[in-house]
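The form predicted alone is given below as one chain in C-alpha cells.
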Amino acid sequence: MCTLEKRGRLFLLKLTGDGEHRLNPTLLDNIRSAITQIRSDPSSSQSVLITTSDGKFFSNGYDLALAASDPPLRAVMAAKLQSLVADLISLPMPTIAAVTGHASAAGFLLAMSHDYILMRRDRGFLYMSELDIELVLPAWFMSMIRMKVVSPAAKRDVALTAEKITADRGLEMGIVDSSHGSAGETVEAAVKLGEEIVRRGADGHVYGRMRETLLREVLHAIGSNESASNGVRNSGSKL
C-alpha cells in the first residue's frame, strides 16, 4: 500500500503497486501510520517529507467501488481523509509532493495538503473532476481550493470548469511549483529540493504551526460539521 524510506533528513512515502492508489480506508491508515511514525523520529523537526508513487496514478481518488459495495464506509473514507490532511498541515516539518502520475479529486486534494507540489509533464493532470459528474464539492475541499490556488481565474478552473490540468498548466496557474521531464526526474527535484530545505536549518516546530495559521481555513471547514455531511462521492479521472 504504501512505503516509508528515511535518506538523511529526507522522509520519501510512496504509494506502492502500479494501481490507482484509491484512497480507501486501509491505504488511508496506512498513510497515517506512516505519518505518525515520521512524526515521532527524533529528527522530525528538521527533515521534509517528501510522498509520491508508483504507477499511472498518483491517487485516483476516493475508492468508490468499495464505497458502493459497502455506503457507510463513504463516511470513513471522508473522516480518515479529513485526518490525514490535518495531520499533514500540523506535522512539524516541509512537505514536498511528487506527483509522478494522475490526481484526480481527493487525489488531488492530497497533493494540494503538501507545501510543494512537483509534477511530470510527460503523463498525468491534476483534476477535480466533481463538475463532471454532478457533485457538489465538500466545503472542505473548496477551503483548500481558496487557500492554495491564487487567482480567481484558477480556481474558476480548477471547481468550475474541472479543467485537466498539466504540469506546465499548473505552473501557469501558480498550484506547480517546477515540472519535469520523467517520473525519475520529478521525484530527483523532489530529493534536490528536500535537501535545500533541510539546509536552511528552519525549526519545523515553528514552521508547523505557522502552517496551521495560514491553513486555519481549511482545519476549520475540516472541524465542521458540514464537512462530514457533504459526501464523498468522487468520481476520480475518466482518463
Given for the second form:
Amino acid sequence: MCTLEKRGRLFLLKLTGDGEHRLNPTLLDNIRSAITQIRSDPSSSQSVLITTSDGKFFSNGYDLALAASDPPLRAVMAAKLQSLVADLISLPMPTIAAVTGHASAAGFLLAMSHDYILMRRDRGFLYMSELDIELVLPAWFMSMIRMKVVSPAAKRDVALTAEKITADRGLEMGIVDSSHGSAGETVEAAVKLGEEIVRRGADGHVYGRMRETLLREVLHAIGSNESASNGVRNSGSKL
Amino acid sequence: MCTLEKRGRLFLLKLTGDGEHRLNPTLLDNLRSAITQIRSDPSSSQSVLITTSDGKFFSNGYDLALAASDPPLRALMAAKLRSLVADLISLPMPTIAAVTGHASAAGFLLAMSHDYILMRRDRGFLYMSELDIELVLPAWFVAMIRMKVASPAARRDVALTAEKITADRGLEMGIVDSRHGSAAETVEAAVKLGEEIVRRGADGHVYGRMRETLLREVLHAIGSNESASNGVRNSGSKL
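Based on the form predicted alone presented above, generate the structure block for the form predicted together with the partner chain.
Expanding to the full complex; the earlier chain stays at the top.
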C-alpha cells in the first residue's frame, strides 16, 4: 500500500503497486502511520518528506466503489483524509509531492497538501473531477484550492471546469513548481530539491508552525468539517 | 430596462437602451425577475447566462441622483444589488459578462459577479470609482475584488487608485478573460464561449453549488451586510 524509506535526511513515502492508489480507509491509515513514524524520528526537524507513487496514478481519489457498496465509509474516508492533510500541514519539515501519475479529486488534493509539486510532463494530469462525476467539492477542498491556486481564472478552471491539467499547464497556473521529462527524472529532481532544502538548515518545527499559520484557512475549514474532533493534530512544537 | 432572450441553451440578458443603466430599484427588480425566470426554465441546468448591454455603458453604478433626492433609496438599492449578486453566485449555470461599455462602481461589481468577463478593447473601461466620488467601498465589494483580482498590486490599483481599466489592462490584471475588437465581436465571442461550455455538459446544479463554495467569502460578506435577512438565496439544489 505504501512504503517509507529514509535516504540521508530525506523521507521517501511511496504509494506502491500499479493500481489507482484509491484513498480507501486502509491506505489512509497506512499513510497516517508513516507520517507518525516520520514525526517520531529524532532527526525529523532537519528532514524533508517526498511523496510519490508507482505506476500510472499518483492517486485517483477516494474509493468511490467502496463507498457505493458501504455508504458510511464515505464519511470515514473523508475524516481520515482530513486528518492526514491536517497532519501534513503541521508536519515539522518541508514536503514535496513528486507527481508521476494522474492525481484526481482527493488525489489532486493530496498533492496540493505538499509545499512543492514536481510533475512529469510526458503524461498524466491533475484533475479536480468532482464536477464531471456530479459531486460537490467540500468547503475544505475549496479552501486548499484557494490557497494553492492564485489567479481567479485558474481557481475557476480548477474547481468549476474540471480541467485536466498537464504539468506544463500546471506550471502556467502556478500549481506545479517544475516539470520533468519522465517519472524517474521527476523523483530525481525531488530528491535534488530535498537535499537543497536540507542544506539550508532551517528548523523543521519552526517551519511547520509557519506553514500552519500560512494555511490556517484550510485548517479552519478542516476543523469546521470535523463532527467528532478526533483529528489528532500534532503541531510538533519544540517546547 | 432589460430583456431576456433564449438562444438554444444560452440565456441572453440585455440591459436595454442608450442610457447609463444605473442600478436603480426598478432595474434591479427587473434583473432579479429575469434571473427567477431563468431558474424556473426546465433546461436551466444545462445552460449558460450571458449578460450584456446596449449603448455606451454596461452600467454606471447605483442611481446616485435618485439616492440624493430620496436617501432611503440608497440602502434599498444596495440591498437589492446584494440579493441579485447572491442570486448570480448561486445560479445553477456558468455566467458570462459581455462588457461592451463602461462598467463603473456597482456596475463593475455586477460584471465581476459573473464567471467570465469578455470585454471590447476599442473603448470603455472598468472603473471602481468610489474613491473619486468620496464613497467608501462596502466590505462585500472588497470581498468580491479579493476573489476576482489576484495580485496585491492589482487589488490596490482597483480599489485604492480608482484606475480606469481598459480591456487590455484588465487582461493583464487577470480580471478580463478575453478582449475583442468591437461590441458585436464581444457578444459573438461570449456566445461562442457559452456554446463551448454547454457542449462540456456539466451539471448546472453541481456547478452552482461549487461556485457558492468557491465564493463563499463573498456570500458571507453579503450576509453580514444584511440587516433584515430577507435576501432570498435559492441555491438551486438538485435535491
